[in-house]
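Below, in structure tokens: the form predicted alone, a single chain.
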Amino acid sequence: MRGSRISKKSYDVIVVGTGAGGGMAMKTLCEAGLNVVALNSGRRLDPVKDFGNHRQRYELKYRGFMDPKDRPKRYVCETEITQPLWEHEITYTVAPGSRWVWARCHAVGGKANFWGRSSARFGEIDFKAASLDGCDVDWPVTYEEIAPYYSRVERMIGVASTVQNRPSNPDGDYLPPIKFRCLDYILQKGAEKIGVPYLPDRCAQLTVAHNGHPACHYCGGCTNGCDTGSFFSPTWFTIPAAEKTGKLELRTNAHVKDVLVDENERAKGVAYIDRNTKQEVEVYAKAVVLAASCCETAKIMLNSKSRHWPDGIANSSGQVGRNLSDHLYGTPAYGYLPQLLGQPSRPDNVHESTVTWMPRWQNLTNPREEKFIRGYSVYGGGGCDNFPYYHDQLEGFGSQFKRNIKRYYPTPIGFLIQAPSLPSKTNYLDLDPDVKDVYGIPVARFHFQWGSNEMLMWEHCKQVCADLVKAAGGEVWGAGDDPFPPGQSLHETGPCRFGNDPKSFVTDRFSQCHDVPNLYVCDASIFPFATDKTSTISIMAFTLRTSEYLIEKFRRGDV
């Protein structure tokens, strides 16, 4: 029952979520002297117990493939080691005719404990895309305005890359790049022949010691968490910095139910369910920052109903939950490089990151040069891995098959497309009227299908990647029949997007809710649509800007 336990202390700010956005908000607000309480839906991590710590697949009970009974519900980002840290208790539904996979990490630090670390900046070509091609809306900021915040984040976390001078991906402040592998030099030559870029990725992985964190020692365990803090994660970076101030209280196993409002319909606090005691708890503050992750934040707002907000808090525009966008992921081509047959094994994947990328090269000078608008990027990789996933491409059995496996071990290559979906009125999330979670809270229901623009990108990319393999002297084994399911990229955006018109947007250019001035959103839900880049470093840059805006309001007594 509501109000069964009320927190006696009132805080300056409540931050819901402890991932990329929540962690940055906590750090920035606490370092400014504000008293912050952070709510996280799961438990605190212990890197010694919860991360991989150099365990190899052959040391695990199920050889890294997880318990067979858990495999049907496994998210692609889960591993046998991290499986207990991913959310399976709090359910969601998918509307008939739709597809969506909603992977959530409930541990403190969230998905940013295990992310892919690609960290390219958004650019003016993204912010003004609508002015260029006439589709949807421009962002309410300029690149010149946000660039200094990107630089500050890059200097804080350390991003390895090179200066590339490309209009689709602005350059930043970089550490030395991760070195190319033999296969990368071969593929780069092929890319040059067909006129597409093949460059070092922007990777938030430390190639040198940085800000008190050691350089990566290339153990290859990144997907299971870094035991040395050699790539950015809230567990190693922002949360310890916030706790060092003495201004942070971190409450774990706190499943947020809704945002509480006062008699003036301003945010006064948050109600959550203590997952250990099953008791509802209310906590109060002068301002609330929602950084629960893109879709979770929208779900919380939709569930925050009151007399004044019958459709959810700060939702006079009717746009909370709408405009859901995502990255179309898939395998546009895979094959092998005969030049590397029989070569010695190399540690090609000990960094376990995207060493290279093919940044957007489409529609740069003419917004409608291709059959689709805007553009996509591609990640390339391959070589020696910890499991020979190419085994089904080879025939034979017994000792001959084993020799072939070893002979082909350095040769496999593959590509991953990252294509942004355009916002659509048919792609959104709402509350399922018939389904509640185990705590009695209505669950999110997803309505989503890939659109024609992103499917044209998919077909275009399959041809380009096949051409690249052939130009590099390789042979194509095949391509994915279809893209991966929507949601699998973990890069969803849009359901609380920012803009200047309160009638059309949920939040303003500083991520402050138009309707509720002391309610802020600090995750990817504010971004109007996906770009060809990942979103984590942009979440951090925009959160830094929003947090300092909120700090200034506290300084002026305007909260």
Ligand SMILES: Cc1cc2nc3c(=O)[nH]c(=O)nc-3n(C[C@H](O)[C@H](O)[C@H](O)COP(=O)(O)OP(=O)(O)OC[C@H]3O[C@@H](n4cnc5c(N)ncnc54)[C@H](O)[C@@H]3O)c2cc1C
Contents of the next structure:
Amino acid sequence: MRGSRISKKSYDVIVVGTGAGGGMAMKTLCEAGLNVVALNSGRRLDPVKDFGNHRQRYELKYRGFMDPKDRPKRYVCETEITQPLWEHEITYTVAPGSRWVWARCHAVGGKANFWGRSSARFGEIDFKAASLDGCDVDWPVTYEEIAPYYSRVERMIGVASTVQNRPSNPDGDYLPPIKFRCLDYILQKGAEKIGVPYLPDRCAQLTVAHNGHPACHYCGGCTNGCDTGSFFSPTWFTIPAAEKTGKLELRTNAHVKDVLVDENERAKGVAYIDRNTKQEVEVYAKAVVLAASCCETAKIMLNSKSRHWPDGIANSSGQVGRNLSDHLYGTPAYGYLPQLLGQPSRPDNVHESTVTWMPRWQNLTNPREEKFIRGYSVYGGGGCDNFPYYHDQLEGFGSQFKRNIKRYYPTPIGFLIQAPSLPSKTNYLDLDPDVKDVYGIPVARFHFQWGSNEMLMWEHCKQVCADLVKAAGGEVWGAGDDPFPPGQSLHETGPCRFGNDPKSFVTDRFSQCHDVPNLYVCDASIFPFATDKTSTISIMAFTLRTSEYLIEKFRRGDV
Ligand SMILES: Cc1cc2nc3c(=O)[nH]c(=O)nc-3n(C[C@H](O)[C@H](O)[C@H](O)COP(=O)(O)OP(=O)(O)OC[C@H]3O[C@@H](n4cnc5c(N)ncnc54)[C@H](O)[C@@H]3O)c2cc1C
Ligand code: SF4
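Switching forms now, from the form predicted alone to the form predicted together with the named molecule, please provide the structure.
After this comes the whole thing, all chains and molecules, with the earlier chain placed first.
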């Protein structure tokens, strides 16, 4: 004991974090009758007060651009409405020569309160990538064994898409897709001409009422949270389900510092800082699930030092924090469609979603067909937005300028590349030996740079998207000079990789730590590397599987 307050009650399971991973773990474990205490770093949010609820930019004090004094530290995903829910008090550092942005949402439910909802399954081409191209390691699972969990998650949360029969993107159980906009039909024609796919994305947004949740009413406010729960978020789906069981105790403003161990070096609980009282509290359970998000989970493990684990708990492999991988994001092309000049305004932005995507089409038959290995995907979009961001493309002033802005209103288009970085020995996070946060906890320090493979994808994608715009009869205005900074995609993976060999991997194929059998990891840190797909639906599918594995262990008295 370290001068902490001790919780009297002991639980079956502690779940750290209540986001996509933690929420799914809580729901599954509680529904199986286990007593769960969930700890979340920040407060509960109230959809009525904290979400957008149809407030428009012009109703906000700073017209959606935030208080100028807060702008320098603003994360790209943070808005004037959601600002109080993002983490700025607990800091991090970036090593010299590196770049990383670490946006964290400390509210209950985490980042999936405001996520983009793109929800493609990983496939065998991802799990066996190393066998195909000889780089790095295969995943310790097959698609066949995880596919049923994807189906169950899709049926639970509702994902809108179509069956597409793409070799790198397994199809799932879908609601009707979000309808294409006028610009999508035009871009799709261009894509056909140059031989690349342009299809409905897999989007966890309810095109029809689903499992007691109302259908989307297309207000376009998703980035500020959905007031009707018409897209999946833990706030509307998994957390209420867990609470309904009466088996959940949810402690808020409980910032977990480290995992505590018993005399056998097994996890016996966690210590957290009560952010209201600043007091340290210890809570005990038979098993601990870390789901604090990819890098935070690694940070907690590195901070969990004991006599037996001087380099952090369950880190005999030395791999906790290593293999940090991310999606290179950026704007490979933007421009406009002259065909739509002067057309009436359409509610193109009403779903504020990834309506369409261009799923990976590279290196599908020959893994080394391109100059790079693996592959990337692209999201396309544009049309009438609530702010005419293209204003700097047009010349003029006064009423003539305003008329021109209006004429161009339905025309702008743009693309977003999603290119996975390859794991590298030089991309990782560790603890900064010189910096502690306001609670005296050593902070995470990031070491990261884009590698040559993903930069080749970026150059390739710029050419393809420019060709597509031209083939669609559009004009290219330009492309991003550089990709966005690393970390900005919020799809980081890797620092607690799963794999079969305890010498090389942190957890086994069920996300159970090799070194500490009652410690589990339920977030994207287990995925060995980023793919061309986003990670949230996979976090949920793998968490469902891990939770049921843990439940079975409880049934057998093997925890
Ligand atoms: C704008 C935006 C768009 C996105 N678009 C997509 C998309 O289209 N598709 C997709 O798949 N993903 C998308 N993402 C990413 C997606 O939101 C994340 O992959 C997902 O939410 C991760 O879930 P998680 O549970 O691992 O982590 P989080 O959502 O970060 O949840 C972690 C929880 O743990 C809590 N926590 C953190 N540290 C501690 C601690 N020390 N002690 C106690 N509690 C702690 C936090 O408060 C939080 O509630 C997007 C994210 C954003 C913000
Ligand atoms: S567009 Fe649909 S999912 Fe998004 S906030 Fe509005 S109702 Fe909710």
